[in-house]
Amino acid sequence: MAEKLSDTVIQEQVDQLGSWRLQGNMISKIFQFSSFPAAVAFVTHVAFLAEAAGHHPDVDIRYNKVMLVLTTHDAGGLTQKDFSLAAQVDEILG
């Protein structure tokens, strides 16, 4: 099981990501695309990354917007798994 990060480390990680928001024991980000198919294609790409990492985000698709929420339920908060997957997701869009 992944180890829950300290508040200090969490803040450092959030600052490095920049565009992800810290919300309690989760991080989230909303992505906007030109169309619904583009949003679904993005989610499909995220699904393959998540499956490879064995770590799955909560996903909310609303037309051309996708909200991802990451937390490590087993650890009761944020772990390195969350920040690693967030960084990989950001790389999809360059």
Contents of the next structure:
Number of protein chains: 2
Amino acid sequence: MAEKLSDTVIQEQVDQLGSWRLQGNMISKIFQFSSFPAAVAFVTHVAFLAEAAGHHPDVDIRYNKVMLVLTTHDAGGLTQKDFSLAAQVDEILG
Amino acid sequence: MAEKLSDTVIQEQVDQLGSWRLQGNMISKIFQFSSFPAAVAFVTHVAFLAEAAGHHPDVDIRYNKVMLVLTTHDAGGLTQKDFSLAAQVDEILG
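Could you switch over to the form predicted in complex with another copy of the chain, since the one displayed so far is the form predicted on its own?
Below: every chain and molecule of the assembly, starting with the one above.
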């Protein structure tokens, strides 16, 4: 099982990602697209990565905007799994 | 533009749908699936209907659960577009 990261390591990882927001025990990011279909296509792409990683973000779709929220419920906070998936998601958009 | 429905008509339509919850100016429903991929596949199917209708629900994915929320922002409340899309969505699941 992934271990909960220390506050210091979490801050380092958040800084490294650059564009995710730290909110308590979670990291989140809002992605904006040109259209609703583009937003849904992105969610589908994220879903493939999430399922492969066995780690599933909360996903909120608001027309052309998608909010992803990551945390590791089993560990009671942020783990390496969250930051790995966040980095993979960012790679989708190049 | 679709016109906002009266409270009486709204209640009739909600009763007719049977499984959507009326919350103020919105109707919502939570759909549960056997897996995350099944939930995402459902969202993709909903997205095709939504795009064809030019009417887009708010979508929240929580692992194997999907919450859809419908309202017509332009009309400031519920219109026939919301109930039509809700009925179409219900048909996905047969």
